[in-house]
Amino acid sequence: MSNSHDPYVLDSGARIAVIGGGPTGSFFSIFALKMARMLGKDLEITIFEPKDFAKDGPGGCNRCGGIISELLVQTLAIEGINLPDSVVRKGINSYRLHTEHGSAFIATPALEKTIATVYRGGGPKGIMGDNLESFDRFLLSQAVEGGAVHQPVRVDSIEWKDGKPVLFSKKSEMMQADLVIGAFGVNSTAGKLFHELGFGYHEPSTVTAAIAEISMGEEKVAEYFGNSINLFLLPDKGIKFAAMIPKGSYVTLCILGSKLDGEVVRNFLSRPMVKAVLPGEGTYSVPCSCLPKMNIGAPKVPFTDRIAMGGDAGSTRLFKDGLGAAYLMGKAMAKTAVFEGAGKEHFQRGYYPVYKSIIHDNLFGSVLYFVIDQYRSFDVLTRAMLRTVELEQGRSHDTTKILSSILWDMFTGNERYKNVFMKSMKPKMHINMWEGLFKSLFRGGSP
C-alpha cells in the first residue's frame, strides 16, 4: 500500500536519529523497532550518545537519584523488558520521615507499591565490577539488541536540507534523517541545537539539585538504612526536601530546592538530625557530589515536522519518577512515528495528548508540594502530620492509612499526582489530621 500522498509516513528504510541514549531515547528505539516489525517495516535507528554508561565515576554518571517503582518494573516485564538483578541495588519497602519535631516510619501501603534503587549511569568510581550494571546501559543494550545502532559521538550541529534535518559532529556530516528524536537531559548542551532551528522550541525551565554519594560499606548501609529511604522535610526555605537512598555499599543523597550551592551537602550532613541517621564521623566519606539541573517546566513547542522532543528535554514528572515519564514519552513518540508519521500534525494528534497529560498532572503536584511546604514550615502542622502518621501506622486494622499513603505516593512513582490530590480531598483524611493536631497539641492518646 503506497503512502506517497503523505511525505511524513515512515516507510522501510527510513532513517531515525535519536540524540541521547538515556531511558527516553532507548525506550523510543525499543518500541519503534518493535512496532515497525509488526507492520513489516525495517527502520534504521541510530542513537547518538557519547557517554559510556558502563564507566563508573564522572565519565558515566547521569547525576540523578535512581528510583524505579515496582509498577514500572512490572510494566516493563509485560513489555518483554526484564530488569536483571545486576541492575537493582536495593529493594525499598519503607520511608523514615524526619522533621525538626521528630520522625515517623511509613511502610509501603501495598506490596505492589515497593520501589527499587538503581544507578542510572556507572555510579561512584570503583564500584562497577562483576554482576553490576547500570540501568541506562541495560536499556541501551536492549535497544541495540533490538536493531538500533549506537554511535558514541556528540551531535554538535543540525541543519535543514531538502526539508530534512542533517546531523553534524565536528563539522562532519553524519546523516540526513527522516526523523530526529531529542532525548537528551537538561544538563546537556543539545537543547541549544534545537532552539537554533527556529521552530519554537525553548529549553525547559530548571532548578538546581544537589546529589552526593556517601560511601560507608554494605554492612553499615544495611545496619543504618535497611530497606528504607530516609526523607527529610526541613523548615529551610532553600530546601524543599532531601532523601538518602541506600544502594549497596553507598547511600545517594538528593537535595531538592532553590539557590543550592557547593556548600549545601556539607551543611546538610552537619545537621544534628542528619547525623543521627548516619554512622559516626570517620566511618563514611563523600567521594563525589554535583549540582545538576532538573526539569520543572515542559517546553510549549516540543515538536515540528521530522523532530520531536521527549523526556527531560520535553515533558517529565515533577521531582519524581523520571523513568516512568521516559517510558510514557518514549513509547508515545514511537507509536506516533511508526503508526501515523513524523509530521507536526501527526505528533499533535498522537503524541501531544500524552505529553500534555504529564504537564496537567504536574499542576496537581505543584499544589501538593505547596501544601507540604506549609506543613514543613509551621511547627504545629509538622507535629500534626507526624502524629497522624504515627496513629495510622499503629492501627494494623486500618488498611487505608490515607496520610501515610499520600506521603508514600508523593515521593515514589506509583501514583499520578492527580490521584494523590483526590485522595487528599477525602473527609477521613481531614478528620485524621484534626485528630493528629489535637493529640499533638495536648499530647494525649496513643498510636
Ligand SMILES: Cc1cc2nc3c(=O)[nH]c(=O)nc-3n(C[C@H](O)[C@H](O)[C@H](O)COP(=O)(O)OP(=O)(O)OC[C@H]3O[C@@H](n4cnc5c(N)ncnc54)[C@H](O)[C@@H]3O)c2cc1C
The other form holds:
Amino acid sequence: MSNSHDPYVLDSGARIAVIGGGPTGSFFSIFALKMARMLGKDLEITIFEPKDFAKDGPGGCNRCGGIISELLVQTLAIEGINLPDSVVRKGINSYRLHTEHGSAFIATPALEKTIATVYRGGGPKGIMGDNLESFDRFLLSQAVEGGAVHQPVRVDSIEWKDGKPVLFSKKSEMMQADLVIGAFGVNSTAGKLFHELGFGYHEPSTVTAAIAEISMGEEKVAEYFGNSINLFLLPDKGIKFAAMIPKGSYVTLCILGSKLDGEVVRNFLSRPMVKAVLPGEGTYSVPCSCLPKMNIGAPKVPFTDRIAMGGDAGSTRLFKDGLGAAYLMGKAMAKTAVFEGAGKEHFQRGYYPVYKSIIHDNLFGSVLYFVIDQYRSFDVLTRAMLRTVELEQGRSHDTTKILSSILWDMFTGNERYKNVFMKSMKPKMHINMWEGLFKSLFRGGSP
Ligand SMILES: Cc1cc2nc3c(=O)[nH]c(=O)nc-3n(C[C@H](O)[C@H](O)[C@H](O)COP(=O)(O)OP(=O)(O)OC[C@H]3O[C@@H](n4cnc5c(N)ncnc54)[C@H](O)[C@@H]3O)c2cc1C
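Return the structure block for the form predicted together with the named molecule; the form predicted alone was the one displayed.
Let us now look at the entire complex, which starts with that chain.
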C-alpha cells in the first residue's frame, strides 16, 4: 500500500493526461474518476483526442469490426455504463462458416454468448438518417460527464521537465502531468514519441487488416444475412479469416491476415463463394473502406514512472475482443493509479499482472490459430471440420457441441484463449473430429 511520502501517489489536484480518447482512454478516465471520488480525491483528467467521432467515414472512426459480446455489454451495465440502443445493436445469434468445401451453420452455444455490434465513428461514409450513435463518442461523453476535460488536439511531442512529462501540440505546451496514459492505439505515430523517451517502450508489432462497409439496404441485409455473421476460412496464406457482420442497412466486412493491400476487398468480393452470399452485383455498393493496423505483439516495457500504456498501444487480445481488452486495461491502469500511485513500482505491482495475463493468454490463441490454419489449408481437415460441425448442430441432445463452441469462441466473444484451448483438449472433441473425418471421407466430395 502507498504511503503519503511516496512522490508518485496521486493526491487531489493531481493532473493526468490521457493521450487518445478511444475506448482505452475513455475507460481509464471513467474508472479513474469514479474510483477517485470513492476516496474523496479530486483528480484533473484531460483527454487529448483530435478525432470527431460523430463524423462519418474513416476520419471519425477508430476502424474495427465493431463486434462486442453480450457479456461485455452486461458487464459494462453493471459498471454503470449503459450502452443505449442507438449505440449497440443486439441479436447476432449464429455464424455461417464458409470454406472452399462448403458451408455450415453454427448457432450460439449459449444465450450470454450472443453478439452485439457497434459503430466506432459516425458510421460508413455518406451515411444518412440511420439512427445510430458512435461507441467511441458515447464512451468519451461518459468520461466528460464524469469530470474529464476533452481537448480536441493531437499530442505531437513529449519532454521531461523536473521529473514530470510535458505534452506539446504544434510546439505549444499543453500541460505538465503527474501521469500520462498512452491510449493512442496503433494507427498513429504517437508510439514513436514514447519510444524516443528511452525508457524501453517499443511500438507493438502489427499487421495490416482491411475493413469495408457494404451498403445494401435494411431489407437485403435482413434477407441475405439475417442475424448471422458470415465467417470465411479460406486456404489463402495471406488471409487468416474474413467476417461479414450485418449492421442495419450495411454489412461490415473485416479481413484479417498479413500483407493485405488496396485490392484485397475487391478481390475478396469477386470470389464465387463470397458472391454466393451477397445479393446480385449492382444491388450493393462499397462506400467506405480502409486498411487499419492491428496489434499482434505487445511491447515488453509498457510503463515507467509517470507513464503507462494500455489497450492497443500496450497489450490486447489477439485477433478478437480488442474492446473487451480496452475495458480490462483501462480499468486496471485506473485502479493502480488511484489506489497505488503513478510510479513504475506501482504499475509493476498493480497493472502488470493484468497486462501479462493477456500476453500469456495470446500464446494459447497463437497455438489455436496455428491449428485452425491447418484445418483451413488441408482439404481433408477442412471437410472433417465442416462435417463435425454439421453433425454437432444436428444433435439437439448434445449440449456441448464442442467444435462449434470452439469456433464460436475463437472469432468472437471474450472467452479466454486458454479456456478454448482446454476445451480443445477434451477427449470428446477428438472423438467428434474422428467421426467427422470418417463421415466426410465416406461421403467423398461433399463435407
Ligand atoms: C480490422 C480490425 C477489426 C477489429 N474488429 C474488432 C471487433 O470486431 N471487436 C473488438 O472488440 N475489437 C476489434 N478490433 C480491435 C479494436 O479496434 C481495438 O482493440 C481497439 O480500438 C483499441 O482501443 P484503443 O482505445 O486502445 O485504441 P484506438 O481505438 O485505436 O484509439 C486510439 C485513439 O487515440 C487517438 N490518438 C492517436 N494518436 C494520438 C495523439 N498523438 N494525440 C491524441 N490522440 C491520439 C486516436 O485518434 C484514437 O481515437 C479490430 C481491429 C482491427 C484492426
